[in-house]
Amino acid sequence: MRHATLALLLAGCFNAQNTPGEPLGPVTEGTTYRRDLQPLIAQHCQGCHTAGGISPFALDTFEDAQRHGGAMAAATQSRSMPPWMPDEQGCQPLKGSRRLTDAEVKLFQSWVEAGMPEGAPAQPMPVKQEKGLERVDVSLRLPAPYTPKANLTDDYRCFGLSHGQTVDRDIIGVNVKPGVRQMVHHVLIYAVDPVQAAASDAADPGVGWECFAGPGTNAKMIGGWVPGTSATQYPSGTGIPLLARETVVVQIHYNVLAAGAQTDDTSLELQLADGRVARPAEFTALANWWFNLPPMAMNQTVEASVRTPNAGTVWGVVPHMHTKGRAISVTKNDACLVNVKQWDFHWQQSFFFAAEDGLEFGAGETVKLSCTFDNPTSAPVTWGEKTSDEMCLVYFYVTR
């Protein structure tokens, strides 16, 4: 499965720069960095744009923001930054939204127009701390440090990790600790049959194995991570079963544009339930496997739908397409769950609903997936694992 969450188009983000101190307009007592911009940058930007982060530059200081003020104003105005693909207008509210309000977007523009004054802080800014798991029960590391291939812009690598549990457990929290933050673009986590994982590892020399398409068939998704996110705690009372015989496999997408190929030692933390959870969860899928995109066909939409066989609760969704994807949406009884109008292969991620009790699904309800593609090539495109193939797929985090 070709999964890429989630993260940063390094070559295209905030490329323009302003000379520090260069006035762009009269300095006023209006918008200031300390009072207005710094809180927004800390909340929405510094997950990537920080010293040692995956972004090619930092936004940690006033001087940093001043250098990139014009680019920030342009990128927030176009909604290319902060990265957040779903259009939530008329859809289910989502947790962790990075989308700025119209008023917040205007603050970036008005600050640049005012000459980018520093101002005085309304109150001292708290030191930003990463949120970890409530408790760490299992800590996993790569079998050995790994250096991405220097001749690749993007290196997708899978690593099999032994979790050491002798009885079946339930995962209720996941935390990824990237080794080289400038390179780690995203991490996806699976539980895999150990024979399959061992065979894949043995077939590829070196540490781990190449896996742009994911760790292989019948891989069970456990969770994931993208820059700017903290530890994931699954909704209370839910968790994903981890069998004693399964191997944990992490797929790491390394992007070497920002800092070159460096040796990485990314690690993983798991929180396990005391006993078994009341509501075992899984990622289930809805897909269209049978589409055929004609050569040079643009704006082609394919769909898949299903009537739910049983009642259950859906807590979140993970939509997925490849590089020819243009838009994707998921509905229940024609009501919008998630709608991505401008798909970006490099910004995929999981979306959990803001509703604390999830969304109840009754038996017999209609769930529909819609995928729109552009195929500018001279060959037809169908479902497949290769880079040149496509997928129309959505996962649901479900309890029954």
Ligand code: HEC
Given for the second form:
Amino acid sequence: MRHATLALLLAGCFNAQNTPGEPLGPVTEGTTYRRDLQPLIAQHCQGCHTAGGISPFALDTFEDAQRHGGAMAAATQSRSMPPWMPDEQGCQPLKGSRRLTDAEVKLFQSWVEAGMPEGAPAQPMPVKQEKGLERVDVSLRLPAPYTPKANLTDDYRCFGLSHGQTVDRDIIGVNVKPGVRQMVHHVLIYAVDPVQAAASDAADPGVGWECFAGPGTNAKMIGGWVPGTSATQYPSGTGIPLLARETVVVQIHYNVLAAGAQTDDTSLELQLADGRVARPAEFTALANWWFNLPPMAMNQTVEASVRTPNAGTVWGVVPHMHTKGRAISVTKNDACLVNVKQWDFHWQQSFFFAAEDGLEFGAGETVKLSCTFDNPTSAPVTWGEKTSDEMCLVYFYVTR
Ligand code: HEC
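In place of the form predicted alone, the structure of the form predicted together with heme C (HEC) is requested.
Following is the full complex, with the preceding chain placed first.
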């Protein structure tokens, strides 16, 4: 609070020394809640920080903002908030970026330094509406409502959902409707061989089955969702084939810290193409699965690279590690595609490039993946599906 007090004192001096009619200088320019903070919070924070939202506190009112002013300034400066892992500087611009500009980060600080004034009421802010799909063709629900295990802070649960399509179709849009918003931390969606899905389900009592790393590495990824994002509409003309015989499997990460273990009934909406899409897409993976991270060693970097066998278009990336990951980046011929300097397992998601036509890849181009890990444990860590194992993996949303 020392800064705030100083700013207030200075403000007093300015006022006293200025004669009427003279411009007051920086003081009248001072940051206020109504003019500067409220629009910023509505756009960048309230998707999560609202009553009943996923975050532990709301930022709906002036009083809310005042109560959390210092923490907001700190969290935006350290860039832990809003949660958006990639640093796009020198990289590809991404669709739906949450990254604040430096000027926006400064506003949080200057508001606190100015003593968090409310300012003159501005126009009432429209409440940001969550955008749904253009059209909903299939609605999928959990086989039965599920209550996460209260003794686990984090419960990763897979559920098999039958989509009822009798012919092969293409998915062009995905929308997740979280049941208990305070608990649903991420949802990943896959298409899986029905025999494999049924076997996993049968092996674990209760609704669905435990699955920290998803329904298996041969599962076909369809999409994902994290709090605060709206429906995903795949780039125009592209879509992911969904075979009639496949089972849709969702992996839901429940975190019960904020609101305890409640009964959840998350549902899922799919938009399907009329006929087949011109450019069927898939998530292809590049990974390093032969690494060995020695115990008690920090900052260990693992790499994988490939020369693209065919030409194609890359539209987006999904970097993936577990909880010992620190940083992950992907380059094409040494030019940055995505760069995550501070990996956070809880905020992983798919990132689509802002470029409307995607990025063209020729045959024979070098794509490199680099993962950095800390292993503070007393055991070596290798590739695997368990929480204590690791992965160094990136999926690309590609069309050929
Ligand atoms: C995508 C959802 C989401 C968005 C958007 C978001 N937050 Fe958060 N925020 C959370 C969650 C969830 C937590 C609880 C801690 C956690 O899980 O990381 C949190 C925690 C915080 C905290 C507590 C301290 C900390 O760093 O953990 C502050 C302060 C904060 N957020 C401020 C903001 C501000 C300011 C914005 C907008 C500029 C914002 N958040 C945007 C979800 C979000």
